[in-house]
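Next up: just one chain, as structure tokens, the form predicted alone.
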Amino acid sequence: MKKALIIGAGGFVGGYLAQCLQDEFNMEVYATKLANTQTQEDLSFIEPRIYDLDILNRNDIVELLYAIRPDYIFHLAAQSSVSEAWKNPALTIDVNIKGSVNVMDAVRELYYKPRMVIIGSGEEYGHIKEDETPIHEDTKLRPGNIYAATKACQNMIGSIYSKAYDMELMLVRAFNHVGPGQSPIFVVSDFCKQVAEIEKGIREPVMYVGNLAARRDFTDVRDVVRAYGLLALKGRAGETYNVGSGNAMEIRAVLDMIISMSSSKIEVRVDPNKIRPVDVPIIEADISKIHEETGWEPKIPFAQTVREILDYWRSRTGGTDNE
């Protein structure tokens, strides 16, 4: 049985890669987290295969990779929040490039060579000009915060290793993607906590919202991660790739869905504290190289990943149920 080590594995897309390469890919499942975080439930059924790791540590990522020696890596490690890198930024870059350049220098020291996957992501593309959605791979990099910053550079490091040392390397850019779980400082998952908490009583019937107007390529988590099992399988080294739905919702018809699954009458008011310093209009992926290479295509349908995040929040939120 193939090894599969998953490296930042304590955050949202961990536990569902976890179990999708176990059960899809027949893969032993290794994984990594921050030390005196605590390990998620979804990550359970692969323990005492989940170690500490810090990526800032080149050293411990190396004795870790010999320990092991896995025949495929994700490396999921990031500071993923395009918020918190606005109020962090120097964090944001020791982790999204410090981080990555050890984890592929450590891959570049082992005797054999792993495929590894990178995750970046669509945030990298940008400030995009009209003509050019939807995004294809080969579209100018312009990127419009911190965050979308760090993971282009981190592309591009990843993109050198891989023709300069002859690396197995599959570079990803990751459009939104949503599901069960998922922290409410990413915007399906704040709406649905939200309208969950005010069908309970527990809030006042008022939805706090930023900007409606932008429109973003959401994919359910499941589907993504199934993305990047393929390539891991049968993605070209050095290449890039887009993963996401290939349709761009705008964030206003998003929020109008979710409300329509709740009985409760609820009025919508705009907080500037959710408004970001820079905002990109449109986000939509252009999935045909992936597919042509992999087959994959996404598979979940968008209302139904929103009922589920729903639900999510319905089962976790305390308070009388108004309903």
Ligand code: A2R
The other form holds:
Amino acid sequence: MKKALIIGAGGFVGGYLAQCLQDEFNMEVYATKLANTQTQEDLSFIEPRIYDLDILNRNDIVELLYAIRPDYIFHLAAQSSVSEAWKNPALTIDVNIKGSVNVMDAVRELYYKPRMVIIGSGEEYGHIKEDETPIHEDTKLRPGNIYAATKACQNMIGSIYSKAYDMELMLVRAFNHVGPGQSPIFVVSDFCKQVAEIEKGIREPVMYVGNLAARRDFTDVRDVVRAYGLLALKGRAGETYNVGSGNAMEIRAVLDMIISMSSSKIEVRVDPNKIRPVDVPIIEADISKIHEETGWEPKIPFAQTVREILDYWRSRTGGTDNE
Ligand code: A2R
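So that was the form predicted alone. Now I'd like the form predicted in complex with the named molecule, please.
Okay, now the whole complex, with that chain kicking things off.
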């Protein structure tokens, strides 16, 4: 059985990826998380193969790689929030750039060549011109925020490591992924949580929203992790692959869909705190490259994902049920 190591599995995507690699790709899954933090998804099904690891400590990465000797490595560890990156740019640069270099460099030191998938972001493209949509992997990068700049840098260094050291690194630009369990700092989860709280009567029937005109490309996290597995098996070294739905949705339409799934009467109000300093009007992926090379395409309809996220928050929200 092939061994897969997920670095940074304590977050939203890690649990889904672990489940997918085990069930759909028949791999023995190992995972790392930050010490003293609760994992967001239940990882108990891979116990005891869960290790504490801070990617800022290069030597700890080397030690762990020698102990496990994984065939595949999935690098998810990151400061993954755009808004947090505005508040804490230095930490974001440390984790997303220095930390990622530590991981690549530790892998370079191994006596064999594991295949590694490094997760970047659709945000790397930044200020996209209208005639560049949907965005192909070769489009010029114009990152519009700190998080995006760190992920663009990770991608460039990954591409250099792959060529310079003949490493099997596949570089992903993941567009917005959503699903049950995602933190409410992300827009779809935020909206669904607010609706669930309104339904239970623990919040006034008003939704607080940011910029509703932005258009984003949303994919169910379970489709996203399947793409990562396929790239580990079939991706070409040094290549960058978009992973998204190929379909940008206006945030206003997402909000309307979520509100239409509730019987509560809800007013919408703009909260200036939810508007980011710089926003990118449209982000939509061209997913033809990953489709042609691995056969991947998203399968789960967006409305199904939204309903599951809404039900997730309904099941976790207390109060008087008004529905
Ligand atoms: O900050 P925490 O406690 O949530 O931990 C995050 C972890 N992490 C680290 N792991 C090792 N060493 C570090 N210095 C370090 N700093 C943070 O990486 C978290 O458990 C994990 C990333 O998970 P999420 O933030 O939930 O991101 P998600 O949604 O799972 O996305 C995975 C990847 C990331 O590279 C995103 O930037 C990309 O997909 O979209």
